[in-house]
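Only one chain is included here, represented as structure tokens and corresponding to the form predicted on its own.
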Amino acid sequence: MSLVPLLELSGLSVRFPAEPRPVRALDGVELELLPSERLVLVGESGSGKSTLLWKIAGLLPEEAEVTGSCRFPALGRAPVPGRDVGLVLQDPFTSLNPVLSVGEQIGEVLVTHRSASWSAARQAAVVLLRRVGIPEPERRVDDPPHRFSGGQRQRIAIAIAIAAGPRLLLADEPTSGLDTVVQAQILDLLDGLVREQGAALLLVTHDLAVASRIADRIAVLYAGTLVECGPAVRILSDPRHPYSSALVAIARALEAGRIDALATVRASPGEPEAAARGCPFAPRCAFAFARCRVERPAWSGDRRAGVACHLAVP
């Protein structure tokens, strides 16, 4: 018996008003996330990863023009942010309130979404701080965020995100700006918490090393378009799209210390209107041919696995 998807995106497109023409941030994204599954979105800056995350979290600005659907079949209703969906942002120093103690910020979630009293919420905050690895939580629960290190602040942000026991945890570059050791600790913490709570995880990153550590599946975005999706092991070992292949090659070069290989993805993204006439990646693709520049490749696959490339699909 197949599981009912927790999250289902169908033809999701997002545009933002701009001059001289609207900016297309997402274009026809089709994705699925099952309960307890860990999906990682990868792609360079400007690929639409964060826009996709913010749409799922219900935090897009009012002026955003959205078409397609974002559904939660396993919930059977629209999710309640904070209760059904937790969010961990990239910079905890700006996402945490500087004038409230960390205990108050964790407790607020429990008071709002679990009808806890403030005294019970404070006790629960101590437990949550201990779960995410903050030392001496009984003493630190009343400290403001600036008294914690960067890695500790990210742990506190995670504690806030999981406080109400969400079904889905969204994480937007949660290890950006942290050193390698702390990055690994945060990823292991996220992995352990979602497994413990039975939650699904949707994590955004530009770092394939991060994806390889935590992902069940990987989805690759380029210029707002989903170009490849599939099991993490397959994407990392045998990518089918040239852009995915370039990202994997760069990650391997960095791991091996071969800086000369970092020019694998040449040039920079082309004009959006030009990309709309064909494959968005064609201006940068070493394998592009005439068809790539005039015909947009169709998605071959389903919401769980597939590719959009004329070379990959005969």
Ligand SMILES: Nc1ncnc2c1ncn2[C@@H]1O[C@H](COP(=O)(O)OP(=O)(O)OP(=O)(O)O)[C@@H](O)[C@H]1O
The other form holds:
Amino acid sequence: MSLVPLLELSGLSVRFPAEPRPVRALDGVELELLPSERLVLVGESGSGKSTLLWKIAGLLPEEAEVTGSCRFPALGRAPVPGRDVGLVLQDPFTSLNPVLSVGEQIGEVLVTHRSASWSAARQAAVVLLRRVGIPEPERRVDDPPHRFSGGQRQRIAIAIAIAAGPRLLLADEPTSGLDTVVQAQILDLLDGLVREQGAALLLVTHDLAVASRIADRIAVLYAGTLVECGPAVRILSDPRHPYSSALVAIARALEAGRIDALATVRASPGEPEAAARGCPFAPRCAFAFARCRVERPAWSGDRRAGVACHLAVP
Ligand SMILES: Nc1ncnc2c1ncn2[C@@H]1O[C@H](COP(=O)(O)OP(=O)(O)OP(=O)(O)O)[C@@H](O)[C@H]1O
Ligand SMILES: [Mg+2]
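Right, the form predicted on its own is done; let's see the coordinates for the form predicted together with this ligand.
Next comes the full complex, this chain leading.
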């Protein structure tokens, strides 16, 4: 594995203009990803996970105010969206075009990014459909998306995302909304494809059990702030930030069929103004002390591993 990072985020902040005040969706994120590394990003709803992926994919809306940097050192140039970076979204019902056949949608990527002819692209689409597990692809390639099941549509969305052979595959909760068996199949598919292609994977999920299956590293986002990052095995066995600990406790409890651990982070989100000055997690943290409410903990570590918590500083 080359030590030149594929992706390097430095002090990355994103704000969206909004009333009564702008939304700070990401705040000073430091993160890197090596070629062929698998990073899982976890965090609750609204923590900025999709914003991070959209920024990396080059697809943030124009009104977003971005500071800091998002670079691709191993590419040595700006990435071409759809070619160097593939994106799989949460909902295959809205991410596929309802009026084009699945073969046309896969083929379009190859025609645009790999200068393929339409007839070669159609043949390649059949191969890709087979590779993502669609039965009888020769017969199905001209069908529109609505003739496929939810799980099959997500497989097709994955085929589109990998068609041009991207160096980085971004997947934003690609399995929510699918039943458990299909979820596991889709994850195994993603895992296998990125291995085969030697690509890197940045996967967003709410589910730490998912993370434990495929992650090399885990990054935990809370209210736009990276609160912890490190090797998956270490985060799952020895989380250092109270929010990561709570997520791990919840995952263990769900595994064991107990849900009482949900209480650990279900407390009130608290006063946003107070959180703006101190640690964003302080209003919900069982271990918060006076300093946490007035001073934001600095990131202690580097772009591969670290924690932002007054209690966790070595
Ligand atoms: N285009 C936008 N305009 C204004 N605010 C936005 C925009 N996109 C996202 N936000 C806000 O930025 C914050 C982060 O949103 P984001 O979608 O990144 O969260 P998320 O972690 O992906 O949540 P979920 O798990 O629900 O998908 C939220 O407060 C959201 O309302
Ligand atoms: Mg999201």
